[in-house]
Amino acid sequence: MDPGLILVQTFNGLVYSSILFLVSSGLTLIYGIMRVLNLAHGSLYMVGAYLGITVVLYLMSGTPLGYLLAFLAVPPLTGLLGAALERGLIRRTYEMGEEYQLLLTFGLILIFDDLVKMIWGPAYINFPDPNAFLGGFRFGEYKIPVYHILLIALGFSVFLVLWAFFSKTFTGKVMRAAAQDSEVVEAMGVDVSKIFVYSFFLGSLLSGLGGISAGPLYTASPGMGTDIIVYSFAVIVIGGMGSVPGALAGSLIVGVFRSLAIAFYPQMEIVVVFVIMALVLLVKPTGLFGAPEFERR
C-alpha cells in the first residue's frame, strides 16, 4: 500500500467527516431535545446546497465574495425554514405516535425533491471551483486543496462552538434541561415550545451549513439529501443518540473508514459503515457516548 495514498485518503475522510458532522449534529440535537427523528433533515442539506449555488453562481458570478456571502446567508435561511416546518407541521404530530412523524417527514422529502426540480431543474449543477482562488499544497504526487483544509477546520470549530453554547450559555443549559425533562422545565416558567423552535432552527442551520460546504465538492443535485441522511443516522447510532461529542466521534469513524474503503475496496463503501455500527451496538447498545433511555414523567 502507498503510504501517501493512505494519508491523502485519511485526509479526504476527515473532509467528509466534517460535512457529516455538520448534518448529523443538527439531527442529533433535534432528536436529543425533542425526540423527533426528522427524515427531512437531509432535504435541508440539499436546500442549503441549492441556495448556495444561487448565491455563488447566479448572483455573484462565482467570485470569492459570493462564497463568503453564501456561507453567511444560507445557514440562517435554512434554519428559518426548519423552524417554520416545526411550527407549521411537525408540532402537530407531538401528541401522536412516532410513525406519524416519520410519515410526515418522509413526505417532506418528496415535496422538497420535487420543488428543487421545479425551481432549479433536474440536472446536476456544478459550483465554481473555490480552489481556483484558494489554491492548494503539494504532498508528493498528491495535491491538498486549501478548501478541504478549511472544511476540516470548520467542522472542529462548529463542535467547539456547540460545546461552549450548551455548557456555558443560559439558553444552551435550558435546552439541555428540556432534553432531560421538558415538563419540569415548563413548570419553572420556561416556554418549552420556543425551545423546540430554537432546536429546529439550530439543527436546520447546521444542515444548511453542511449543504453549502459540500456543494463545491459533490455538486448540487435533486435527492442529494438521501445519501447524507443515511450516513447521518449511522453516525448518531454509533456516537449515541442526542450526543454532540458522539456525533463528532461517529462522523470521524464513518468518514475515515468510508474514504479508505473507497480507495482500497470500493465494494465495501457502504458495508463497512454498517459493520462498524453493528459492532458498536453489540458492545454498547446506546452508542459510544449515548446514555440509557429513561421514561419521562
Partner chain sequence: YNLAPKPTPEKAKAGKLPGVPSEPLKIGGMWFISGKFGTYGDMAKKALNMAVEEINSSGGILGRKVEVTLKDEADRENVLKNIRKMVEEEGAEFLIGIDSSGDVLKLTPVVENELHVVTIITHAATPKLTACNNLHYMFRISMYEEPIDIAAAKLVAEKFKDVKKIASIGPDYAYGYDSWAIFSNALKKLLPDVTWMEPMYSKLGTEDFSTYIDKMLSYGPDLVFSSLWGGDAATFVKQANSKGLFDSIKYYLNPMLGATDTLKAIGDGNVPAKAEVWGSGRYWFLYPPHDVYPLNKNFVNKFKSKYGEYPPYVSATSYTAIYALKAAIEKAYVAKGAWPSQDDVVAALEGLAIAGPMGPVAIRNEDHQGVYSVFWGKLKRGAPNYPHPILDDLQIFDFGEVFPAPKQTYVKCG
The other form holds:
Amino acid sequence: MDPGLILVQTFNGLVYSSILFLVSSGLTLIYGIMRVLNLAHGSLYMVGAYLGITVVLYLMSGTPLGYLLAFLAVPPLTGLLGAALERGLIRRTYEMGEEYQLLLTFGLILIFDDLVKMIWGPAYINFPDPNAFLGGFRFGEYKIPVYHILLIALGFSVFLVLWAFFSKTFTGKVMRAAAQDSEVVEAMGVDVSKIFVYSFFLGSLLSGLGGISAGPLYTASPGMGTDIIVYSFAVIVIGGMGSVPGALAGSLIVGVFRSLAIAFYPQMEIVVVFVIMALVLLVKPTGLFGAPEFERR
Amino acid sequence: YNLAPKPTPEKAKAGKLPGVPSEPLKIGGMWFISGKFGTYGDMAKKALNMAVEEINSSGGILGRKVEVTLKDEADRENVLKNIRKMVEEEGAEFLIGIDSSGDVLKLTPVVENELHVVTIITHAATPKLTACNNLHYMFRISMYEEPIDIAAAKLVAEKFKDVKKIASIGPDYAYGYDSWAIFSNALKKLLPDVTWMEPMYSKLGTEDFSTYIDKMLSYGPDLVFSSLWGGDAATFVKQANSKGLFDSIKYYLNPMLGATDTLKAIGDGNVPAKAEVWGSGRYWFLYPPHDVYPLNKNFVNKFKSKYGEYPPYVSATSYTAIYALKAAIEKAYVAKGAWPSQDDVVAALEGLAIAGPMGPVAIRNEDHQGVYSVFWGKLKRGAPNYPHPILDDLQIFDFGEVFPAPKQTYVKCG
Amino acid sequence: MQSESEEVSFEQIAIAVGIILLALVPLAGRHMTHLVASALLLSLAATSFNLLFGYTGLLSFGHALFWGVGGYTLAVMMSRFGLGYVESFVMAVIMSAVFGAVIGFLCVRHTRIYFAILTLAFGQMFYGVAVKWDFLGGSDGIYGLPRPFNTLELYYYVILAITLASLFILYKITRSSLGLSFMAVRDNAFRAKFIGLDVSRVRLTSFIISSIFSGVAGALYVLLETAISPETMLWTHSAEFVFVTLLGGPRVFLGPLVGGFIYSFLADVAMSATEYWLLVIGVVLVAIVLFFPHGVLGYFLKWREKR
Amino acid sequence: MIAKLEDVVVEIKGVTVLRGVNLEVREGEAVALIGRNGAGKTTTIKTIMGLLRPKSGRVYLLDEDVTQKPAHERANMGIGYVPEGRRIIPDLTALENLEIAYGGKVPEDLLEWVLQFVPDLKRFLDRKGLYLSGGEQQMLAIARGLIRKPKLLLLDEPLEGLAPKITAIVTKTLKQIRDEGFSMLISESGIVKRLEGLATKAYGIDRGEIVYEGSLEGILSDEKARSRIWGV
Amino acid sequence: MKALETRNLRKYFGNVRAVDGVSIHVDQGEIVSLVGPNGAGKTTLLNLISGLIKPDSGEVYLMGEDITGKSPNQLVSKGLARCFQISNVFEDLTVLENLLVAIHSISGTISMTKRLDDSEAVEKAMKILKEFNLDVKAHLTPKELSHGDRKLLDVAIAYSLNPKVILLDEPTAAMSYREKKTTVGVIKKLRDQLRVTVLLVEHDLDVVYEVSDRIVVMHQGQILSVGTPEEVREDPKVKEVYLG
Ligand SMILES: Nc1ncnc2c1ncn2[C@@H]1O[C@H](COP(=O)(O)OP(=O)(O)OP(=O)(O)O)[C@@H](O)[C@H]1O
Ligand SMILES: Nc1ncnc2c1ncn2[C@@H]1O[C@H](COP(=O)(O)OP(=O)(O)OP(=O)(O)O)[C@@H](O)[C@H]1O
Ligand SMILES: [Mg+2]
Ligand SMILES: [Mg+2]
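Can you switch from the form predicted on its own and show the form predicted together with the partner chain instead?
The next block holds the full complex; its first chain is the one shown before.
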C-alpha cells in the first residue's frame, strides 16, 4: 500500500475525529457527568450548523469575517438553547428513569428536525468553502486544506481546556460530585441547579461548536443530527462514559478506523464503528477510560 | 395531507359531462417529505399545487375537480401500508410519485397484483422497473438512469477522447452500482482502451468524502464519473474542490448534477476553476429553449414567480404526470363516452405523447417508459440572471440514440 | 376501592370486548384491517421487547434486529428456497431464537446504557450486513412475496390468532416463576445472586424469548407488507418499540399493546393531516413524559385505583 | 434562636408526613429528636435544611424566615448537614468529599481542627468514598458536616453503625463542639442512652407529630413518654 | 461439626490489609458474632465467605466442603445464605413474591410453565412469613414496610433458601428498641427452632451479648480475641481497641 495514502487517510480520519470529539465531549459531559441521556444532543449540532449558515451565508455572504463571527456567536447560542432545554424540559425527568430522558429527547429530535425544516426549508444547504480563502498545502499528489488543519488544532485545544477544567479545577470536581448525589451536594452549599444548567450550557455549546465546525465541510439538511449522535454514543462508550480523555480516544479510534476502512476495506464502512464498539465492550465493559459502575455493598 | 383544490369557477361546474362522477378525482402521491430528503416532497408539492390549480380553474378533468393527497415516503417501514391506505381508505383513483428505487420495486407487485390502479412514477430511476417487469398499471414518466449514462459514455467518446484513466464514485446501493455498470459497459464498447479504478461507493448522506477523494488522487485519473445525487453530489464537489481533485483531473461527469437543488447547494463559489464539470438530469429548466418551446418558458416563469426559484426536475416530472393522467382520461372518455376504467386509462396512456416542460414525452407501449431526449451540459459559474451555477454548452442526445430498446438493459434483472 | 373479584371481571370484560372488536375489524374496510394488523404486530414486538425491558430491566435499543431476522428469514425461505408459509415461519422462529441466543450471550453481561448501546451496535451491524449482502436483496430488500390465502381479511385473522396466542404465552410467562425471576433480577440483580439465581442466565432466557416474539412479529409483518427492506433493522425502528412501550406503560402487561395502537393510529392520522407529522409525534412524546410518565394505561389504572 | 419550625406540614408524593411540627433549637443547645423508624425525623431535618419544602408553616433559621430559601443558601448561612446513610460521594476521595463541603481546598489548620474530633479520618483521607467501611464513612460524614464550622449542625442518626468505642468518641466530640458554642440537632431511633450527657433537650416524634418535649432523661425514666414515642 | 470454617483468609486492597490471615469457625447450631472497630474487615470477611469477592489466599469450608472462589449463586444451593448491612430486597415485588422467587430458585422450579403463585410454594412462603410475623403484610411492597420489617424481610428471604448457615451483617442497625427485640427473637429462633447456624456482624453489644454463643473480635484485618461473651467482655485488648 502507498504509505503517502495511508498518511493522508489517517489525516482525514483525524479531521473527522476532531468533529466527533467536539460533539461527543459535550455528550460525555452531559451523560457521563450528569447522567442525563440527551439524544437531542445531535440536534444542537444541527442547529449549530444552520445558525452558522445564517451568519456566514445569509448575513455575511460568505466573507471570512462571517466565519469568524459564526465561530464566536454560534456556540454560545446553542449553549443557551441547551440550557433552556434543561431548565424547561429535561430537568423534569431527573426523578424518572433514564428511559424517560430517552423518550423526551427522542421527541425533541423529531421536533427539532421539523422546526429546522420550517425555518430554513427542506432543501439541503451548503456553506461556501472556507478553503477558498484559506487555501491548502500540497502533499505529493494530495492537498491538505488549511481549514482541516485548523479543525484538528481546534479539537485538540478544546480537549486540553476540558481536561484541565475537569481534572484540575474545583468546579470540575463539584460537577462530578453533583452528578453522583445532587441532594447532598446541594446541602453542602452548592447551587446544584445552576451546576446542571452550566453543564448543559457547556455540553450544548460544544455540540454547537461541532456543528459550526463541520458545517463548512459538509452539507446541512434537516435530520443531519442523527448520524452524529449515534457515532457520538459509540465514541463515549468506547472511551468510557464521562471521561474526557476517553472521548478523545474514542473519537480518534472511530475517526481513523472509519477513514482507513473506507480507504482499504470499503465493504466494512457501515459496520466498522459498531464492530469496534462491540469488541471494546466485550473486552473492557466500561470502555477504555471508564470507571467501574458502583455496586452497592 | 391534502393539497386543497381551489374553488372551481361556476362555468366549469355547469358543464357536467354525461357518465362522469361528480365527486372530486383523488390522486394519491408519495415522496420523501420528512428527514434528509424531504426537499423532494417539497418540490413535488409545489408543482402539484400549480398543476392542480391550473386544472381546477379550467374545469378540472372532465369537470371533476382534482385533489391530491400526499404520504411521506420517509416512513420507511410503512411505505406499502401508506400506499394501500391512499387507495383503499382515502379513495385515491390514481397514484403518482415515489423517490426511491427500492420502494418502486417493492411497490410494483402490489400495484400490479393487488391494487390495480394506474400509477405514474416521477422520480425513481432504476432500469429494473421498466426493463425487468411486464408492467400493466405502472408507468414511468420521468427519465431513468440508463439513457443518461449511455449518453454520458457517448459524450466521453465524442468529446473527451484523450481520457485514459477513469475513477468513479456512487451512492452505496443499487442505483450507484447500476449506474456504474451502465456507464462503464457502454463506454468500454466505445473506448476499449481506458483503464478503470475499482468503483467506490459511499453510503447515502455521507458527510465526509475526503477519504474517497484522496483514494482517487492516489489512482490519478483524468476523468471521474460520479453518480452521487442531492446533497451528496453538492458535498462531494465542494470537498473535491478544496482537496484539489479538480486540479488534477480534466473531466468530472455526474448524471445527477443538472438539478437546480444541487446546483443551488454547490453555489458559484464551489465551481471548480480548472476541470470541466458536466451534469445531466431528468429535466433542465432552460431546455427545451424557451424561445422555441413556450410551454417550458411558461412553466418556468410561473414557477419562478410563484415560488421564487427555478423549477427542479421533480417538479417538472410531477407536473407532467398529472397532465399525462388528464390527457389519458380525456382520451379514454372520448373513446368510451363514460368515465374510463383503470384499464381504459392504461390503454390511453400506452403510446400517449404528452408535452411536458421537459419537451414532448412519448410513453412507450412495450415497457411503459416515457421517452424524451437527454441533455448533458457543462457547469458554468456566475451566469448573469441566475442565483446558482447553470449548465452551459448543452449537448442534446436524441432519445433514439440513447434509449435502449424496450426490455433491454445493461443491468441484471432479478 | 372495588373488591378484587369485581376488578378481575372488569378486566376480563375489557379483554373480551377488545377481542370481539378485533375480530370485527375486517368489517371496517381494508385500510382499517391493514392498520389494525400492523398495530397488532407493532404491539406484539413491543410487548416482547417489554419482557426484556419492563420485566427484566434491560433496555434494548436494537430490538428491531430480531424483527428483521424473523422477517428476512421468512422472506429468504420463501423466495430463495421455495419453502411454504408454515415451514418458512417455523424457520423464522428458529432463526430468531438462534440470533437471540448468540447476541444475547454477548450482551447480557452488560446492563443499563451499556446494554442499550451494545444492542444498538448489533442492530446497526446487521443493518449494514443486510444492505451489503445481495443474497438478502441488498438495499432493495426482498419484495413481491405472496400473501397467504391471497386475501387481506383471511391473513388478518392469521395475524390476530398468532398475535393473541403469542400475547397469551408472554402473559403466562410473566405470571410464571420464570417471570418472577426476571422481575427479581430487574429489581435487584445483586441480591438475586444471593438467592441462588444465575443472573446472566436469567437475562439470557428473557432475551431469547423476547427475540423470538419480536421475530414472530417481523415474520408476520413481511407477509402483510409483502416486502422487507434493511431499514426495518435501523435503530429508529428499535426506538419505536421503546416509545410505544413507554407510551402505554412498561409496568403493565398490556401497556405496550395500548401504546402500539395509540402510536399506529396517531401516526396514521397525523401523516394524513400535516406534512409535519413527525413534529406532532415529537410533541406527543414530550407530553407523555411530562404529564403521563407511567404511560397511558399505567395512568388509567392508577386513576381507577384512586377512585 | 438558631432554628425554629412553626406548624410545619410536609407532604411527600401526596402523603402527609409531618403534621404541624413545632420545634426550636437555641444557641448552644444540643437537641435530640427521638422517634422510631418512619416517625418523621429525617423529614424534619431535611425540611430545616431546605431539601424539602413545607406545604404550610414556617421555617426560621438565625431569626430569619427561610421557608422559601433553597438548601444551598441555607448551607451558606451556616447550617451543616450529616445526612442519614452517610451519602459519601463514592467517586471522590475522603479529602475531596471535604473539599466539596468546604467549597475549595481545605486550609491546613481547619483540617487539623476537624481531625481533632475524628482522628481516625487521617488514615483514609486519600481513599475513595466507595471503598470506605460503614463506620469510616460515618466519621467522614461528620467531618464533612463540621468543616465550615456551622452555627447549626444537623445530624441524622450519626451514631448508626459505629463501634462502641467510636460511638463514645463521637459523642464526646459532639459534646466538645456543643461546649464551644455550636448548636445541633441530632436524631436517634435506637439507643437513646448513648445521647446521655450530650442532649440538653429532647423532642419525641411519632407519625409526624411532636409527642414529647422535655429532657432526655425524661424519656429514659418515664415509661409513658417512651410508649408515646415508640407506640405500644 | 464445623458448619463454616475459614483457613488463613487474606484480602488486601492495595496496601489496605482488610482481611489478613483470618481463621475462624462456626459450629453447627451455633450463633457466632463478629465484632470489631469500624474498618476492621468484618464486612470484607463476609464478602469473602459469601463469594462476592475472591480471597488473595486461604480457603473457606462449608460443612467440610471447600467452597473457596465459588460464586454466590452456587453457594446458595450449597446452603449458605446472607443478608446485607443496608437492607437489600426486591423493591417492586410484594413481600410474598420476595419469598416466592427465593423458594422457586432454591427448589429449582424456575420455569415458564410453573405458575409463580404455585400453591405449594405459596404455602411454604406463608409459613415462613408467619415465623417472622410478616404474614399480614404479605401483599405489601417493601416500600410500604417499616425499616425494621424490611430488615426482617431480608432475613426471611435468606431463611427461605433452606440454608445451613446464614450470614447477617448488622441486622439491627437503625432499628428502634421494639424492632430490635423482635429481631433478637428471630435470631434466636433461627438457632433454637429452625436449626440454622448463624454468623452475625453487629455493633449493638446488647444484642451481641444476648444472642451469641461465641464472639470473634477482629481488629485491623486480624483476629484479636475469641471466646464466650463473658470472656470477651473482660478481655483487656478488646476493651482497648473496641469497647473503649
Ligand atoms: N420518598 C418517599 N416516598 C414516600 N414516602 C416517604 C418518602 N420518604 C419518606 N416517606 C415516608 O415518610 C415517613 C417519615 O419518613 P422519615 O424518613 O422522615 O422517617 P425517620 O423518622 O427518619 O425514619 P428512619 O428512622 O427510618 O430514618 C415514613 O413513613 C416514610 O414511609
Ligand atoms: N475495595 C476496597 N478498596 C480499598 N479498600 C477497601 C475496599 N473495601 C474495603 N476496604 C477497606 O478495608 C477495610 C475493611 O473494610 P470493611 O468494610 O470490611 O470494614 P468493617 O469491619 O465492615 O467496618 P464497619 O463496621 O465500619 O462496617 C476498611 O479500611 C476499608 O476502607
Ligand atoms: Mg431517617
Ligand atoms: Mg461493615
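Residue numbers count along the first chain shown, from 1. All of these numbers come straight from a predicted model, not from anything done at the bench. So that the term is clear: the rigid core is the largest set of C-alpha atoms that superpose within 1.5 Å between two forms.
Chemist: Superpose on the rigid core, then tell me if the C-alpha of residue 199 is displaced by 2 angstroms or more between these two forms.
Modeler: Comparing the forms between these two forms, which are aligned on their rigid core, residue 199 does not shift its C-alpha by 2 Å or more.
Chemist: Establish whether a shift of 2 Å or more occurs at the C-alpha of residue 267 between these two forms, with the two forms superposed on the rigid core.
Modeler: Result for residue 267: yes, a 2 Å-plus shift.
Chemist: Rigid core superposed, CA of residue 113 - does it shift 2 Å or more between these two forms?
Modeler: No, the C-alpha position differs by under 2 Å between these two forms.
Chemist: I need the CA movement of residue 183 between these two forms once the rigid core is aligned, reported in Å.
Modeler: Its C-alpha moves by 3.2 Å once the cores are overlaid.
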